[in-house]
Every structure is written in structure tokens, then in C-alpha cells.
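Let's start with one chain on its own, the form predicted on its own, as C-alpha cells.
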Amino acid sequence: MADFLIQVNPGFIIILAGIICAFVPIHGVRKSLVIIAPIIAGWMIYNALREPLAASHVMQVGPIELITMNFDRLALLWGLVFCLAGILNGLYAFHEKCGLTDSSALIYMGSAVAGVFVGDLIMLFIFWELAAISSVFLIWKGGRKAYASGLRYLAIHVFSGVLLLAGAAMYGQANGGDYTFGLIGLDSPGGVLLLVAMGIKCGFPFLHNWMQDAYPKASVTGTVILSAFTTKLAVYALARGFAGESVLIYIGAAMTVFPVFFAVIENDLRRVLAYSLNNQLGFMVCGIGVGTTMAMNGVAGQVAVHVIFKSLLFMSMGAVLYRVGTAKASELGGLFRSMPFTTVFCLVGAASIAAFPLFAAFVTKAMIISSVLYEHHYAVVLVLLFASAGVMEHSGIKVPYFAFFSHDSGKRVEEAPWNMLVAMGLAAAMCIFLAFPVYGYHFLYSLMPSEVTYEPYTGNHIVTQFQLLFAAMFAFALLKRLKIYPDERRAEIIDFDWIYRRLGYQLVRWTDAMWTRLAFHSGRVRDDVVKHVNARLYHVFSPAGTFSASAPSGLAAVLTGSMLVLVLIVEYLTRL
């Protein structure tokens, strides 16, 4: 039994449950599968943890070795937190009666888990694409307005998969047919393609807009599921393949900063959280670029807590959308009166993402910033501190303030359904437990890739963090008091995607115009050539043409008779 547990990829179990779910018409049975499947997968991962050495399982396909199961300490935390997110998502969506959503969610979740535990680039590509294809249905479930966003989401993720496959092929050929997924680096063209492919899913600058485009348009439950898996699978791939690549330090720093400015002026609170997601990914990418033991531990820990508190924030805004029908800040406010539990859970998520002491990110984010400081990237440290204050402003203050407090919108609704409250309550409890000074964060540290010696609860760290957080709160209060803070208004914020959408539109128009002109001119040339050839033929062969004018009128009969004589002579000679 133990051998089976360490040889079967736990993601396969979840994918199988998703396929079965597609053919089960009974709501209760489907929902049970959605919750039980990640529990079984998590139990398999926990049992594999007891093995003293890394476990792997290889399948030979022709000349290529496919590593379907590769268990090590780096994959451990990702696998466990993915299963945990699956359980929370199953509870949160328990009221939803859609077999397609249940099946898609399981296959998507299983693809992410399976992608973490594979050991070669070919298997990674398979689950990379399966995750993209299965998740798009969660976006389309958002309604008619989500259809175009889903198509754009699918196109860019399929393109990411194409780059991943091309990079894997080039990398494998350069390494004698070895496609093992380990440290890749940027020394070869294949490595560069692989980095770009992973960067698309991770939301690198100028490649990030698919998150802000698709996530807010997905269904209430779909956004929660989407926030947990795609980008974190990309972070895992970067951590395994490109740890220590210094270029990622600066890419990650840029990722932490630019979303702050968009989130401040954005009206759709789910879109604000999508920008916040991009900001948090920047911290992880920056830590991967540093690549030291402390940095990689910080990245793994930040992934774990981020999946929980970001899911919690999306859950709270999803509950608001479910009850009120909108997540626009300009149309909300005063909801703490009718949704008190959701308000409290949202505040816990806000405190966690802002890294308040005793809340989740406090024990992980500082490890990343400290590792950057220890490598003497002082300018990057200042950028990360500014970005941390920005997180406090838009996710720690703006989201709960405009949704539940601010001006009273007059909306009086029911509290979120019981299953949503249970899911949010569990996520909130874990946000506190994983930062608890006595045992909680030690448990989290025990699951990290390497031994952790970092102590988060020091006087210096606590004082510095409070200074940063209270400075952000003071700035928000002052700007609101002076009426300088951007008004929440019904408007669409233009991001970088406007540039390539506009350029793409102009390119299509230019191509169409050039094709029309080419067709027109080629048609004219063709017509002129045909006209000229016809004229020449008529000039030569017509009754009044050159050929008739220079030959007797009976020439045609003479030539025909000569050909007949020639045929008779040949026939006679062949019979001799």
C-alpha cells in the first residue's frame, strides 16, 4: 500500500473524480466527490511525506522517460495547500447546482496538483494545458459578458503551453534527450522560452492582463477556484526551474509596484483583488530570483498562506456579489449591518494580506524581504516596502471599507449561505492559526523545503511592520479627509492591454486593407495578362490574323493530309 501511495500521482485521483463527476446527475454525490477527492489526495501526500527519501515513478514511452510522480520537499507544500484550497472551494460552492462547474473544478484542481508532482517537462506541458482548458469553463459560467474574456484567457494560456512545449523540445534536444524538470536556467534558447511561458501564467509585467480581464468576470465560485491554482503552479515551475536567476528579482519588484496604482482607482472590488494577486506574486518571483535557502522557504510559505487569505478575500467579495448582485465599490457600503460574519471574515483576510502581526503573511513575507536585504539589493527592498504599504491600502483597507462600511448604500440583504460562511470561517481560522506564536507558524515552517531558523516575532520586525501599516492607514485617512482619494466611479480602467489590443486592432485593419489592395492590383494584373494573351492569340490564329495572312487557305487541309500519311507509314513499318 505504501508503494502505491508514493508511485501514484495524487492529482490523478482528483482528475478521475472530475471525470466521474461529469456523469453523475445527483447533486449531493457530486459535491461529496468535490470535497472527498482532495481529502484523499492530501492523505496520499501526507503518507508520502513519511518516506525518508524523495520518491519517483518513471514510465517509458519510446525513447523518452516520463516521470509521472516525483515527490520531494519542494513539491510537498504546494501539493498540500492545493488540496486544502480544493476542500475550501468545495465547501464554498456546495450550494451551486452545476455539474459542469463541479467537473471542471476537479479536473482543474487535479491538473495543478499533478503538475506539481511530475518530474519532466513533457508531463508538465500536458497538465499545464489541461489546467487551462478545464478552467476556462469556470469563466464562461460567469455569463454572456464572460464569453469574450474566456476566449482571450484560453488563447493566451494555450499560447503559454505552445511556448512551454517548444522550450521543452529545445531544452531536451540540447541535453541529449533528457527532459527532466530540474534547474533549467537561461543559458539556452529553450530556457528563455520556458521562462516566458511560465511568466505568462505568473503575470509578468505586460503579460498580466488576463487576470484582471478574466477573474472578475468568472462566476462567484469560479473566481475563488481560479485564484488558487494557475498562478501558483507557475510560481512552483519558476521555483524549480529558475531559482537564483537574478533577473527575476527585478521582474518581481516591478510586479509588486505597478498593480498598486491601478488598484487604487479601480471600482470593481474583485478586479482590485486581481491586481492585489499580481502584487503578491511579485514578492514570490522576487524571492525565487534571490534563490537562497531563506528566500525559497519564504516563497513556499508565502504561497501557502496566500492561497488561503486570497481565497478568503475572493470568497467574501463573492458572497457580496451573490447577495447584492454587484461588487462595484460605488454601489456598495453599509453591508456590515446585514452581513456581519462576512465582514469579520473579510477583515481577517485583509489583516492577513497586509501582514499584521498574528495574521498569516506576517510570518512569511518578511522572510522574502529579509533575504533580499541580506543580498544587498537595497533599492529593491525599498520597492518591496512601498508595495507592502500599497497592499495595506488597496486590499487591507479599500476592499473592506468600500464593501462593508463607507457610505450606506441602503442595501439590506441576507447573510451569505451557510456553506459559504463555513468555508470563510475555516479559511479565517487558518489565517490566524498559521501565524500563531506558540505552535502555528512552527507547523508551517516544518513543511517548508529546508530547515527554517528565521524568527518572525522579534521586536524589530513587529515595530517596523506596525510603522508601515499605520503609515498606510494614516495616508488613506488623510487623503479621504482632504477629499483627494480617487472617487469610486463607474468607469473602466485602461491597463497595458489597451496598447496591444489597440495595436492588434490596427494591425488587423492594416492587414485587411493591404490584402484588399493586393487582391485588387493582382486582379488588374491578371486581367491585363489574360487580355494581352488573348489579343496575341487572336492576332496570330484568327482568320484575319498573321498566320492566315502568310499561308494559303488550303494549308490546313495539306497539313492534315500529311499527318494522316505519316500515321499510315508508321503503322505499316510496325507490321513488318
Second form
Amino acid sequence: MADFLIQVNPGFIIILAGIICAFVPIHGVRKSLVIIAPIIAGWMIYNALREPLAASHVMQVGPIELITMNFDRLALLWGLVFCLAGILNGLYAFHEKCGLTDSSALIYMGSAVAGVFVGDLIMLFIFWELAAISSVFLIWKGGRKAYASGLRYLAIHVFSGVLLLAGAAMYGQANGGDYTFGLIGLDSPGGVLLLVAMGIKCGFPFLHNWMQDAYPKASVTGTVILSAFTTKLAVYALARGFAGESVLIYIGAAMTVFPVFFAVIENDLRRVLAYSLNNQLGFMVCGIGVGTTMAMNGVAGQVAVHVIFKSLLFMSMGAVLYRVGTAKASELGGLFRSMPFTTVFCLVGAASIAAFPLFAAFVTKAMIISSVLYEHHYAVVLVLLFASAGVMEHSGIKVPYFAFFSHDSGKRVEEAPWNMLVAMGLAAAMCIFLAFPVYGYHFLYSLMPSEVTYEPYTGNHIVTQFQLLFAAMFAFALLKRLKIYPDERRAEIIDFDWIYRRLGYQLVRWTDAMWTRLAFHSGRVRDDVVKHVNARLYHVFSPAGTFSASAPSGLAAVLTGSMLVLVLIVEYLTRL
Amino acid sequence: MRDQTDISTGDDKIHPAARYLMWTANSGVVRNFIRFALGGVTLFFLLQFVFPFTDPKHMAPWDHVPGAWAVIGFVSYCIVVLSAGPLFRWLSRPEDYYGEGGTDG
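Previous: the form predicted on its own; requested now: the form predicted in complex with the partner chain:
What follows is the entire complex, opening with the chain shown before.
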């Protein structure tokens, strides 16, 4: 039994649970499935870790070998952290009585896990698309306002899948029908298409807008689930296919910087977190671009802790939205009086993302920055440090400050439901445990793709990191004291999606209006022309017409002749 | 989707556990936060002399300058925040600009 299970992709179990969930009307049973399925999948991954060589399965479909299970050290951490995120999400959404959400969340989660453990590009495409299609329901659960965002999300992700399939086909063709998902590189057109497909899902600059568009509009629980899987599956695909591609260093650096400027002026705190997510992905992409052992370990570690602390931050803002009815910074403030536990958990998440010593990102982000430094990309290191200060601004200070402290908005609400608190508490505990100097970070490092020699708790690392963070805090306090720090104001901040949401939309509307107008005017001209041509034809070919005067066969003769010419032309062309 | 029960504005609904955090609303604490942050910067600037970089092969050019990370943090933070004003004027539009409603479910 165990030998059989070890060859089954753990994601399949979660997807199966999701399908069963769709037909189960009992809330308790569904919720049990949502929590138990990722636990079973996690156990399967743990089993595979004990016998990695046996954990593979190949299925022959026609001439193509589909690798449905391919276990290795790179996939390990992604698989485990996806299962952990699934358990946390199940707990967080325990109060929500919605079969559609439960089912789609499980299928989405299962697709992400399955995508990590498949071994060829065709199977990756299948789960890439399944993840997109199943996750859109979590956005639409956000209500009518989320409908258009969901459609855009679906269109963009399906397009990403189409690019992935096209890239896979070209890549496979160029490699003699070998679709194995390994190091791809950018030497072939197929590789470039695959990179763009992954870049869309990963939030590359100018391809990122679906994230800030859809995530803040999804349901309270939906945003938390969405934040964990889609982008990290893309990071995994990049890590497997494009490690060491230096262009990713610069793309990643750009990804760390531009969201910082949007996050500082954004009023919706869930959208701030979506920009923050984009910024964190930049660090990972940068590390993949470096591609050294240390960088890839850093990327894997950063993915693991990021899934946890970003979920935690989204959970805390979700709890605020759930209780207060808004996540707009301009409407919040002083909520620590009503939601003290949520406040503390949010602060742990903020400290973790800002990479305070003893908190999650401290032991992983430094590995990425150090690996960039060791390759002597000093300008990129400066950019990453700038972005780190930016992280401190938008996620370390802005989110907790405007939600829970700042001025007292006077709103008094209930603390978050028990299940949300349990989920946030577990995530907060993980954030601390995984960076803890005794056993904690060693455990995380033991799961990384390669052996780790990096030591995070050195004197100068702690000192310089505290310097950066305290200086950022001092700048915040000084700018507040000088009344330069901007107040939060309600507004829609336009981003690159303005191109298709406004300009493109207006262009289509203008084209439609012009076409209608042109059709109206051209209709009259067309009618006149047709009428005139008909009259002329009648005068020429009718029994009383010009042709009939000398050739009685008239119109029939001309038509027969024309058909003959046409047949001759077709015959000639087919023989070429 | 949400449960906005009992959004009141009185102090009768303050959570019992919140009393452990009430110090954060103390005006003295808020006023003196800047001193705490400055103290932290000073402390870790001095500690850099105790824990200097030891591996010259793995040092950035600015790592030779004591306090460089603090300067980077301060300047970067100021650039981000000071850019907010012009960026907001450039990029902000009315909330229903796209005609799809806001983001709050």
C-alpha cells in the first residue's frame, strides 16, 4: 500500500478531496476534508522524502511519456509548505459555509501541489490551467464587484497557460519529443515563451496587474488562499527551468522596487499586501537569476517563509475586513482596542516580512541578498536594500500602523472568530519557529534543495539589519513629526492595467461606435452601388439585354463560361 | 460574507486583552518613539565596531563605511515616502474610476 502511495502525486489526493467536497452538503464533513486532505498529502511527501528514488511514476499516452510523479529536493519544500498553507487556510475558513469555496480551494491547492511534483511540461500545463480555472471562483466569491476582476484574472491566466503549452510544444519539438521539465534556458523560442508564461503568473513588471486587481476583490478567505499558491507555483517553475538566467536578476530587482512606490500611496490595505507580495516575488526571481547553490536555497527558504507570513498578513487584514467591513486605511485605526490578538499576529507577520532578527525572513532573505553580493552585482544589492527599506515601510509599518494604531477611528468590533485566531496563531508561531536560533532555522535549512553552509546569526548581519530597520523606523517617526508622512486618502490608484482597463476599453468602445456610424453611412452607399450594378447587369444579361441580342443563351452562357474558367483555375492550382 | 456585528463607537467594547497594549496609545510613548528609533540606530551603529565585517571577499564597497546600512535605510525610506505626494497627484483617480465599485467585498 505504502509502495503504491509513494508513486501517487500528493496533489491528486487533494484534488480528489475537492471533487468529493463539491457533492457533500454537510458543512462539518467538507471542512474536515479541507483540513485532512493537505495533512494526508503532507504525509505522502514525508514518505517520499524517506524513499526519494521510488517516488516517481510515468504514464505513457500515445507517443508521449507523462511523468505524473517526480520527487526531488527542489520540490520538497514547495510541496510541504503548500500543504501547511492548505491546513492554515482550512482552519482560517472553518466558519465559512460555502461548498463552492471549499471545493474550489481544494482543487486549486491540489493543482499547485500536483504541479510541483509532475515531471514534464504537458502535465505542468494541465495543472497550471486547472489552478487558474479553480481559483477564479474564490475571486468571484468576493461579490458582484469582483466579477470583472475575475474575468480578467481568468483571461490572463488562461493566456499564460496557452503560452506555456505553445512553449512546451516548441521546446519538445526542438528536443526530439522530450517534454521533461528540467533546466530549459533561453536558447530557444520555446524557452522564451515558457519564461513569459511563467512571468505572467509570477508578476513580472507590466505583467503583474492581475494580482493587485483580483486579490483585494476576492472574498476574505479567498485572498488568503490565493496568496499562497499561484505565484509560488510560478516561482517553482522558474527555479526548475531558468535557474542562473542572468536576465532574471534584473527582472527580479525591478520587481522588488516598483511595487514599493504603489504600496505607499495605496489606501486599500489588502491591495498594499498584493503589491508587497509582488515585491517579495522580486527577491525570489532575483535569487533564481543568480542560480548558485546558496541563492537557490535562499529562494526555496524565502518561498517557504513567505507563504506563511504573507498568509498571516492577509489573514489579519481579512479578519479586519470581516469584522469592520473595510480594509481601507483611511477608515481604520485604533483597532488594537477591539482586536488585540489579531494586532499581535499582524505585528509578527510585519516583523517577519521586514526581516527582523528572530523573525522568518531574516534567515532566508539574507541568503538571496548575499548570493547577489557574492556575484558582485553591487548595484542590484543596493536596489534590494532599497526595496528592503520599502518593505519595512509598506508591510512593516503601514499595514499594522494604519489598521491597528494611528488615530482611533472609534470603531469597536468583536475580535476575529476563534478559527481565524487559531490559524493566525499557528502561522505566527511558525514565523518565529522557522527563524529561531535553536533548532528553528536549522529545521528549515534541512529541507532546502542543497546542503546549507550559510549562518544567519552572525554579529555583523544582526547589527547591519537592525541598522537598516531602525533607520527606517527613525525616518518614519521623523517624517510623522514633521507632518510630511502622507495621510491615507480614498482614491483609485491607476497602474499599468490602465492600458487595457481604460485605454483599451475606450479604444474598443470608440472602434465600435465608429464601426456602427460607418456601417450606417456606408449602408446607403452600398445600397446605391448594389442597385446600380443590378440594373447594369439586368441591362446586359436579361433576355432583352445587350448580350441576348447576339447570344440568345444570354446569362446562362456567361455563367457556364465563368464556372468553366473557375474549374480550370482550381484544377491548375491543385496540380502545382 | 462579513460579520460586522456590533460596530459601536463606545469604549464599552474594548477587548479585555487590549489593556496590555494600551501603552501604545499613550501620548508620551507616541511622542518618544522617535527617541527609541534614534537610540536603536545609535546603538547598532556603535555595535558595528564590535562586530565588524570579517570577510573582505564578501563585502560590498559601502560595507567599509560604518553606519552605511543605516544611511541606506534612512535615505531609502525617505525617498519612498517623499515620492508619495507627487505620485498620488499623478496616479490617483476617483474611487469608481473604472466603474466596477471599490475593493471592499
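Computed from a prediction, not measured in an experiment: that's the story for all the values here. Residue numbers count along the first chain shown, from 1. For the two forms, the rigid core is made up of the largest set of C-alpha atoms that agree within 1.5 Å on superposition.
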| item | value |
| --- | --- |
| Shift of Phe520 between these two forms at or above 2 Å (CA, core fit) | yes |
